[in-house]
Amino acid sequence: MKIAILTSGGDSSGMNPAIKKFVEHCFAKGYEPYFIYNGLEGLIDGKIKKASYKDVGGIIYRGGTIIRSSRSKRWFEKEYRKKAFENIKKEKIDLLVILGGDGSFRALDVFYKEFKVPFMGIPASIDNDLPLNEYMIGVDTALNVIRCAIDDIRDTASSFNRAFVIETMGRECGYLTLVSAVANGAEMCLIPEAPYNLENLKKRYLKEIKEGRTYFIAIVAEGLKITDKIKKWFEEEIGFESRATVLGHIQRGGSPTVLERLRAAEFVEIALDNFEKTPNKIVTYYDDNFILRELDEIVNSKYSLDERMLNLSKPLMGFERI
């Protein structure tokens, strides 16, 4: 049986450990592993190659994905999806394993409905925005990269009477911002999914300054597009010299954490151990358990942040906790 793997959308640390486990577990179960290079673009172009142990030697500590990824505009046109299907038939691929996020699974949904190619999906994205799922490959590493950056910025923030506004990634999802703000003791957390009250925050900050506060760490989600606005707000309303730091793509890189490597191995093993009896599923992680879900269930559900985390962060948004 021939099984091919591809990584789609934004890269994330943990993809390489998943690729390594994919090759090793395929051989252990008697399957033939194949790589599809360059994501959906590579599937269209027929960049499919048989994989070996040599291909995955020494990759477990590397961020990114050795088989590369892409965001394919051509995929939106049926003629190119048909070409991708013909490439799968040509190589006699029996199963497609896709590592990606919400956009990748929506692309997969269209492809499966048209051509019925057997698949298994594994969530991989630092955005952590897949419905009915609490962990995506890449999230823990991204959070630790952000933690290190905040720790370093705090060193200089505490040396001056300054406010540092730190912008984190996540598109329209505030997960990285929310968790990072709570976990790293920030004074402000602004995300797209929740309201905030600058007047309430101003009252609290001015009171804290009188009581001895000498610096501020504010974490702002990129999806709000207000990083510069908040920087000016600190200067004009709080009276603190302010600096803005956009962390950008460093959040997608870095050597995968221990948790990342373990989760990647678990996701892959569950996908390969279950596809023969329950194919065409997305492997999700929810409430400390791995759950196989229908693709329709994933693409037709709405993602939401954890209510407990949102409640913890309410004071950082200018409100009282419930």
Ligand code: F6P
Given for the second form:
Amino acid sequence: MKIAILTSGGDSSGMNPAIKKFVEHCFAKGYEPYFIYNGLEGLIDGKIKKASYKDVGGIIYRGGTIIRSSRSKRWFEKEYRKKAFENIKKEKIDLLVILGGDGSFRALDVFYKEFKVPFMGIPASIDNDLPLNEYMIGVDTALNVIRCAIDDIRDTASSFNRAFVIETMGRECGYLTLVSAVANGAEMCLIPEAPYNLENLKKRYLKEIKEGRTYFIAIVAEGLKITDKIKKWFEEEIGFESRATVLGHIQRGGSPTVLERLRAAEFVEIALDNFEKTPNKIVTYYDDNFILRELDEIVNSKYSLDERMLNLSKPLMGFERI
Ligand code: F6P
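Mind pulling up the form predicted in complex with 6-O-phosphono-beta-D-fructofuranose (F6P) next to the form predicted alone we just looked at?
After this comes the whole thing, all chains and molecules, with the earlier chain placed first.
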């Protein structure tokens, strides 16, 4: 049986350990592993190649994806999806394993409805915004990259009377921001999913300054697009000199953490161990378990943030905890 893997959308740290496990587990189970290079773009262009142990030697500690990725605009046109299907037929691929996020699974949904190519999906994106799923490959490494950046910024912040506004990635999803704010002891956490009250925050901050506070760390989600506004707010309303840092793509890099490597291996094993009995599923991680879910269920649901975590961060948004 020929099984091909591709990585799609924003790359994330942990994709390489998953690719390594894919090749090893395919061989262990007597399947032939194939790589599709450049994500969906490569599928359209027929960049499909047999994989070997040699390809995956020494990649476990590397961020990114050795088979590369893409955000394909051509995929939105049926003629290119048809080309992709013809390439799969030509190479006699029996199963497609896709590592990607929300957008990649939507792309897969359209493709599956048209051509019925058997697939297994594995959530991978630093955004952690897939519905009915609590962990995507790349999230733990991104959180640790953010932690290190905040630690470093704190060194300089604590040496001055200043406010530091740090913008984290995640598109419309505030997961990275929320967890980072709580885990790193920030004074402010602003995300698209929850209201915030600057007046209440101001009252508290002014009181804290009187009591001796000398600096602020504010974490703001990129999806809100208010990083500069908050920087000015600290200057004009709080009277603190302030600096903004957009963390940007460093959040997508870095050597995969231990948790990332373990989860990546498990996601892949579960996909390869189950597709013969229960094909065409997304392997999700939920409530400390791996659960196989229908693609339809995923694309038709909406993700939500953890209520406990939201509650913990209420004071950082200017409200009382419930
Ligand atoms: O989806 C992952 C992500 O890193 C988002 O957090 C971010 O908004 C986006 O990708 C950036 O995309 P690009 O690398 O195409 O600029």
